[in-house]
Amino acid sequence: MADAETTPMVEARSLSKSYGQTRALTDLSFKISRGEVVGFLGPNGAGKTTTMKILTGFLRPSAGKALVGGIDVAEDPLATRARIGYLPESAPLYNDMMVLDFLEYASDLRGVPREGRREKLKAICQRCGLLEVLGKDIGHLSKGFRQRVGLAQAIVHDPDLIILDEPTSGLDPNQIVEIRELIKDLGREKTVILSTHILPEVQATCGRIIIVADGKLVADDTPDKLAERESGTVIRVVVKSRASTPPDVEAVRKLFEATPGVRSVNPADGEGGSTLGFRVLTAGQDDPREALFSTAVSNQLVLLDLHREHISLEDTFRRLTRGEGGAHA
């Protein structure tokens, strides 16, 4: 039997899912270790929610396996659900119930022992910032408080894994910060999967990012490593001619494109006047900046700017989900 400490908390093995002729997931595989806080990203229709529903046992995959704590979700859904706290995009709340009554009801459904339950619920409500609204009907609460109730119901049974699907959707900036802090607090003790398309939430809360597009894995790395990997691929160059006549854009572009270590060159904004700007896409791991400098000098060009461009997580996300990247484990 595998050691519980080394068994991944979540494992997707070649997951595929079709709805009739529509393929939502294709051979999706990844592992999430215990204690990780992972952002699960993708554009609309990428397969994020389908993956979450398979992991939580709400959907069966067309092929492949989903495991939680080493247990096959399809074979033993009750055992895996007991270990999962799930907050779907639309929180499953009863508007006519008071907050405390609803959490008592959720505790009954989750099999939380009655002995010591009130003390446990009080601690959860304090953690989720709900003590001031325990006696209010859920339907009278703001969206932020409703999300807090949704989070509270997801953790009443002390799950090992918490899955959150768009937990800050529709919240105002203050509410987003509050929910973000709560997610970070939960991540200190639990494994958390945060499925969202709001990139600042991922940067603020997650130590690792999984990106899917068209139902396939396109990236899997830490936020810093993703940005570092992508930042090394683009170099900005700005030049002007030493001669009295302005340089020809296409001629200069071809000069730089013929430089060793360069894959392609596209015109970009210069700095006004007779300056020319270019975005240089590198080929392989070699740094072509020294070669670009030599090319400029030997062709009577004054080099005004030569630096690696910083690529934001948003730029990385857009590039990868448009089919320009590849999967990275």
Contents of the next structure:
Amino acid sequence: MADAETTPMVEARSLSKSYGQTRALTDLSFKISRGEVVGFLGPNGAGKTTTMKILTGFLRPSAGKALVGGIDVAEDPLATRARIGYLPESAPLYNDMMVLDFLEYASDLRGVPREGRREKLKAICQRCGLLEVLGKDIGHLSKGFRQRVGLAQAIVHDPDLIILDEPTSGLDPNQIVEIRELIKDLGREKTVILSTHILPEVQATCGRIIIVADGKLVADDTPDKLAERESGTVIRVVVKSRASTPPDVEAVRKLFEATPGVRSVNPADGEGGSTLGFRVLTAGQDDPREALFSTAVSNQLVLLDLHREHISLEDTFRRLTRGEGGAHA
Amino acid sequence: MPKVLAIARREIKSYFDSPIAYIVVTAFLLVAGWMFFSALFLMERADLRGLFHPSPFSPSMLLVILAPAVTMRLVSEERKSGTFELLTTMPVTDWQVVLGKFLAGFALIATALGLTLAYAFTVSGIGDLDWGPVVSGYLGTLLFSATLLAIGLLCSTLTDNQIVAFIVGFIVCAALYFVYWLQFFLPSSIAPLVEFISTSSHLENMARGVVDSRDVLYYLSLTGGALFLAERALSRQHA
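Having seen the form predicted alone, the form predicted together with its partner chain:
In what comes next, the whole complex appears, and the chain from above leads the way.
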């Protein structure tokens, strides 16, 4: 094993996985260094959960290798599992156990030594906000608390790597914020991989995003860089026809697309009535707003709105996942 | 080993937190008590043959029902609720899971059986009890139970439906138990084979006070074989 500092915490080497005829993962490769907080993003069924199950050793890949801390998961599953804290999707926990009993059980199975364990557990419960529910049955807890118990069991053994599958799904907005804060807090000292299909989540918590679609890696970058990758800016345009007949969307779209400095135009929501909305993607750094204004005026269109928008991660995500997905569906 | 015990402890606690443990222990004590007292008062025999002697109405026949009932949830429930993924991604081997769960079921049945020692001490207080057959009877019943539990556990690893696990486990255990009485209707060429396969013929030997290594080996190998298959079944789920 190479030097611990330089060995990536996680390495996927062309992972593939098929369930019968269905291909869940195709040749997926990535590396994650120590201390990174990585968001695994993709539409449902893209292969996020499958990837996590392979990393944790629950599933074996059909081809390729998964390494955790430089150790092959398939070769020494016990060694790699000992370094991982994993919370599967929808936090499956023993409903008939009390919170404290369950955390003791998790500590036993994760090999936490008995001496000094009480203090450690107490600190973890405090961190996860569990002190008030220690004596309750897990089955009686709210979803938010369940999720926190799930997080607590994943960190009882002070793991190097924490893997969380959809840690905030099914929670209410307040609970989501709490869990996110907790994950951020954990991310300060540990390597964290979390999966989600909620975009603001990765933007809020992760330093790096890996986007998968259809079992393939389609992007791997920081949230800012991913947003920047779409060069140019988006201009939102809303127009209304001066004529009494409602304007033809396609005709107007073509008009705008022919305007200099415009790369492409997509119809978007208008503002109701006979208004039409568009998202205009610019070519290069030119600002085509003046030209768009002229085009509108010379074509008897009233301009209701004309402003620049930042390209959001959502745009990138949609383009990447839909484009790729469509080509292979 | 500490991990095996941790798993076993959790399961045992789960048994006693639910009605299962109490139903199993009570049912066993009732049937065992009835067999015991009927032998004691009706036949005025100071022995525990009735406790161990296999027959269609006997404590061992009850075990054929109770053992799969005890084991049916052990793996099926975890697979259904998803905790199976949590458990098997912890640093534990499939063997530790299988042994821990097996031990929990065994501890419960052994508890029920252990409580019948009260009958043995009652008899030894009244009359002259020959402890030889009693000890071998207990040993035989424990081995017999271990076999049933291992088969039941194997069935539980094969499905996420507890009812299916119970029914299949019961059918297998009952077939192995009752095939013994079938031998009287079979041609003499295969009768010894059937007798060898049956769990009750070996129990019969031990209830008589004969501890033969062949009987002990029979139970141990059947138990080991079923546990081995259960471990294989668990590890196959990672495929």
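Note that the rigid core is defined as the largest set of C-alphas that superpose within 1.5 Å between two forms. Positions refer to the first chain, counted from 1. This structure is a prediction, so every number in the text was calculated from the model and none was measured.
- For A258, a C-alpha deviation of 2 angstroms or more is recorded between these two forms after rigid-core alignment.
- After superposition on the rigid core, the Cα atom of F278 is displaced by 7.7 Å between these two forms.
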